[in-house]
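Listed next as structure tokens is one chain, alone, in the form predicted alone.
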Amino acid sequence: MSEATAGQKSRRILRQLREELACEAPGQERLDRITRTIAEGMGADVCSIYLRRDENTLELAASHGLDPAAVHRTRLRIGEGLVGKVALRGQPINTANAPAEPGFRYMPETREEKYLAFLGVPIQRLGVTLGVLVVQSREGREYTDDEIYAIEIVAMVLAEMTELGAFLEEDDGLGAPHRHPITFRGGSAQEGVAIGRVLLHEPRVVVSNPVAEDPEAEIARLEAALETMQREIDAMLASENTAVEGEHLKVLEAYRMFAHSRSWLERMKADIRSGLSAEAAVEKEQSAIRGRMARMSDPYLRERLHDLDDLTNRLLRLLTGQGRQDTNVMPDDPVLVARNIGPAELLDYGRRLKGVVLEEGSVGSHATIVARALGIPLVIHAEGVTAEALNGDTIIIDGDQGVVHLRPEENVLSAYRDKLSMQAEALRRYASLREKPAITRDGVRIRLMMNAGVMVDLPSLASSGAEGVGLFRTELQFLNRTTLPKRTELVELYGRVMDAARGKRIVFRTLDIGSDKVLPYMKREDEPNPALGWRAIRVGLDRPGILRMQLQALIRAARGRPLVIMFPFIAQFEEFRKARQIFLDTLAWEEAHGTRMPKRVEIGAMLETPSLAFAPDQFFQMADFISIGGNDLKQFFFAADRENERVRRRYDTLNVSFLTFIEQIVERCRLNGTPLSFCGEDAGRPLEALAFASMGIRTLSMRATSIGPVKELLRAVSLTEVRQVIDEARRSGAQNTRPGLESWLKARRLLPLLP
């Protein structure tokens, strides 16, 4: 069968489907007529439509040729039988002898034993399988490529009809991918729990006209939209904001190359000539792209397919006029759902969000940094959530467990409401402690500081009861833009940060980039292990111009106030000595040129590598203070990548070996008179904070929302007794001190103080 014949065949079937889409017949009646139409149009003895009943089950929803009594009785698990394999793989199966195929399962109630030829194609929308379309014949033959193409075109329209609810019957559960409760198990990137309503970052484009009568008119629409998109991308490249060299420019060039791809355009034109509308043809190509992405292991190729997927989204919005989410129009208690999102886009939503759910992302991504700054729960790797969620759906995000409940059942909703009610009561308790110091029962005072990175963090300085900012991340101002910020912009920003602190101590960490934090306007280095590569102070020492510019901005912003700076990722004494000298030289240069000097300066280092704990005494004596960077130190201590879910949870902060190492750092700082703090997620977990304090650390820096629970527990215990519990675990040969500490707290009825 020629391409022209295949197109005629698909157009003839699609005309019938368009009539079915327009009519108001009940869903089952539509399905029955559609299977008869497809069987007759394809010259097949059987046509069957299987639709997803739930996450794991397919149900025979309609059939022309099989026993009618099997409809709604025959069910298959995803992956079971040839039909289940089609759904699992998202790819067609075409065979001349179905019973002889590996994995074939005979369903006696269907009476299909007399049909040898089998062709099954997935009913897919945006890479998500909604069902399977099957044609069968008595004659033992394989269907031609043209016939497969024709049936795939038909399956595309069935997917759109399913999405539009064309096959819904009251409470039948079929053809309703957005009605049932569904749970996504991802990864926890930011703790916390919230109940809210879905806010899609890129609202679903609804294709209400999947079938078109005039192919040439549709091709003209497609070409016009494509030309508009190409002009937009050319304008992006010509913009002064992208007039820089490096990886960012290369990415945009690749983006433009895809936008001008002839093969991409020709595939969509072929789909239109087969009967699809312009937007349905674009969406069919997008489903194919996402299917290839799911099977692609090479990260570079996946990224290129991701670019092409983004282009199809842009093209769909141009064709339909359906735009991006308006950040000014939001549901009550919005929970943002997106495939991925950049820091600037997330900041646009701000503190109005109750939580964020991402299909992609990582625990160290820019979005995670912002979510922590905003104090909202974040779940990553929730695969498939953007295809299932609709704006306004009820959603529960459990950042503690890395779980998302979409359209939850009432019992699940009730359980989480109870949990939030208990958390609200705890918040009231924490508020009453805001002005009280964190002094333990045996009289030890612990300073609790907060971490920050954007201006929206600073109001929490007063409301949380923090004594200052133990870590202000300066990289966000570099990450959320397309060009290097100007010195004057940084002076203004740092000045406003100091103004907002109202005299409280702020520790500014110099630019910590590299690893997972790559500036879009700097050439990305291809490194086998970026976490151990060219990052943080290593970049600063190799590119001293950027470091010097940032130090100048901090000095000028101080305007006579105290200035505290900290260099990240120091691995050896010489790195600190060089970085410190750059600061002192910059300070002298600014003074010589009339800049008003800070009232006093402190120069510290982050201890994030085990090597620095064994530096010469001169390092500890030269540093005005040291802050343990717990997140990196733990991953290097245990040789367990914190981005790797398979290993990062194997190693506990309360491991005896790690606490002993922390104790050794405390002792070196004590002998040299060097102030020491602990900064990171673990500092904000009450039990871990308790252990660090018992090891001798007297300053802890954490996210603002953690200060209340940490302070409450510290004020309720004696560190002397806590230390005895830890020492007993060490003497016993136990690997972990957590069980002993939890038992000790339980015996004193303090365990409920742990969130």
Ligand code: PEP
Given for the second form:
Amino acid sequence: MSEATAGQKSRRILRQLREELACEAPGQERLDRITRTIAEGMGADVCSIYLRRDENTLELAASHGLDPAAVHRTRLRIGEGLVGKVALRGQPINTANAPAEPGFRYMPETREEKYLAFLGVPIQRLGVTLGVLVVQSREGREYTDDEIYAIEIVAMVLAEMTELGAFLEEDDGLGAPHRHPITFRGGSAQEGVAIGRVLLHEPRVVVSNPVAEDPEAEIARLEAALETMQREIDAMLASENTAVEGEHLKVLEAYRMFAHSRSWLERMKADIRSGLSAEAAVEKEQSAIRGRMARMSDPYLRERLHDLDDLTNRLLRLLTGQGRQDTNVMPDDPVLVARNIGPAELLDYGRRLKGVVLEEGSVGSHATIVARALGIPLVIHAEGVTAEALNGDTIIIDGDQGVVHLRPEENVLSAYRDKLSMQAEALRRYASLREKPAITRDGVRIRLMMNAGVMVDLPSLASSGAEGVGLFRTELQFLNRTTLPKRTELVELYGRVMDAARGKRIVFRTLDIGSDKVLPYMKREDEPNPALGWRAIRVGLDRPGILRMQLQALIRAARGRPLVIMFPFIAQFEEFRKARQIFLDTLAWEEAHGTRMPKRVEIGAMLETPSLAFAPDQFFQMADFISIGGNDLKQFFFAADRENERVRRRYDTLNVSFLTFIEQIVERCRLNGTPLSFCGEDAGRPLEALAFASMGIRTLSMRATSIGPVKELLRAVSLTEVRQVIDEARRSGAQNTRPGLESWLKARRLLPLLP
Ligand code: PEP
Ligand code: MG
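Having seen the form predicted alone, can you show the form predicted together with phosphoenolpyruvate (PEP)?
First the chain shown before, then all remaining chains and molecules of the complex.
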């Protein structure tokens, strides 16, 4: 059969399917008519449609030729028999002698033993298998490539009809792939738990007209959409704003390559000639890409397929006119589900989100930084979630475990509801402590400060009971945009931050970029080990222009108020001395030019590399204060990349070596009279906070939501006793103080205070 005849065959069948799509008959009647149409159209003795009943089961939903009594009775597991195999692999099986095929499974109720020829193709939509379409014949022959092609086109339209619910009877659940519960295991990028409703960042495009009559008109539509897309991509490549969508040059180049690919276009045109509409042809191509992606293990090629997938999506949106999620229209308790998202887009949704689930992402990505700043749970690497989730589905995001439950069973839902209500109860307890100081039973007072990074964090200063902001990360205003912010913008922003603090202390950390935090508008240096590379104060000292501009903005924003700044990632005394000098020079320049001087300035350093702990006493005397950046310090102390899932949890903060190191830093600061604080993530974990306090740290800065739990535990213990437990672990040669601390808390019935 030539392509024209394959096309004619499928077109004839599709024409009839289109009538089915338009008619109002009940689902079963439609299915029965469709199997007859296909069997007749293909000249086959049998045509059967199997649809997914749940994640693991297929059910014979209709058949022309098999025993009617088997319909809705025959069920197969995915992978079972030839039909199950088609579903499992997502690929056709074509054989002249089905009973002789390995894996063939005879279902007596179907009486199918008399049919030798078997062709099964998956009914797939966007890489998700919804069912299997089978044709069989008595005569032992293989179906031709053209026939396979024709039946694949038909299956594609059946997939659309299934998705549109064309075959659904009242609540029979058949062919409804998006109804059953699924659990995704990904990685945790921000802790926290939420129950909410799915909000797809890119809502699924609905193709309501899979079949078209006039191939030439459809090809013209496809070509017009392609042209528009090519123009858009060229414009993006030419513009300065490539970072707006988080699309970097390399990706766009790949886009351009695909967009001009002839074979890609030819395949889609052939599909249209066989009877599909332009959007259905694009979607068929996308389905094939997703199928290949699922089988591909090479990460580079997978990435390229992702690009192609993105491109097809863009084309589909152009053809259907269906756009992205409107950030103004949201369900209650929205949990954003996306393949990936840029920081600016995430900020657009902002605090209204209850959580974010990404298929990609990394713990150090910009989106992660924003999610942390917003304090919303984030699960990354939830592979396949965008294909499965539908807008409005119930979803549980467990950022503590890195798990997502989509359309959860009632028992899972109620377990999480319990967990959340316990947390709500805890929140009430924390609120009652808000005005009380964090004083331990043996009378040691610990100052609890909060970390912040965006303006929206500031209201938490009052609601959390924080005594100030111990770390204001200034990178976000530089990261989430496409050009360097202007000095006047920064003056305005810092001024508003200081206003919002109402006199409470705020420690502004100067720009900490490089490593994972790459500015879209700054030329990226390819470094073998970026975390150990040109970052933070190293960039600031080598290119002091931006640092000076930022310091000027801070001085001007202070308008006579106290100003506290700290330099990140100081590894040796000289770096601090130089950075401090730049600040003092800037201050003098500003004074000479009439700027109102801050009432008082403090210049601190972040201790994030072990080397700084061994700097000369003069450094400790020159620094007005030191803050331990535990996230970085820990990764360098243990030589374990904080972004590498494989190693990042391998070494415990409560390891005796790390605590002893902290104690030595405390001692050096004490001898030199340098105020010391700790501002890494660990400060917000109650047990870790307790350990740091008992090592002598008196100021802890953490996420606002951690202040309550940390304060509650601190107020319940005596640091002298905690210290004894740690000392005992150290004496005993134990590696970790955690087991000892936990059993000590347990004996005092304080364990429930650990969230
Ligand atoms: C740290 O390293 O502990 C820190 C607070 O800085 P950041 O997490 O921003 O690198
Ligand atoms: Mg750091």
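Given the structure is predicted, the values throughout are model-derived calculations rather than measurements. Numbering follows the first chain given and starts at 1. If you superpose the two forms and keep the largest set of C-alpha atoms that fall within 1.5 Å, you have the rigid core.
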(message) Once the core is aligned, does residue 87 move its Cα by at least 2 Å between the two forms?
(response) yes
(request) Note yes or no: does the Cα of residue 589 move by 2 Å or more between the two forms after the core is superposed? (result) no
(message) At a 2 Å cut-off on C-alpha positions, does residue 618 qualify as shifted between the two forms after fitting the rigid core?
(response) no
(request) After aligning on the rigid core, report the distance the C-alpha of residue 76 travels between the two forms, in angstrom. (result) 8.9
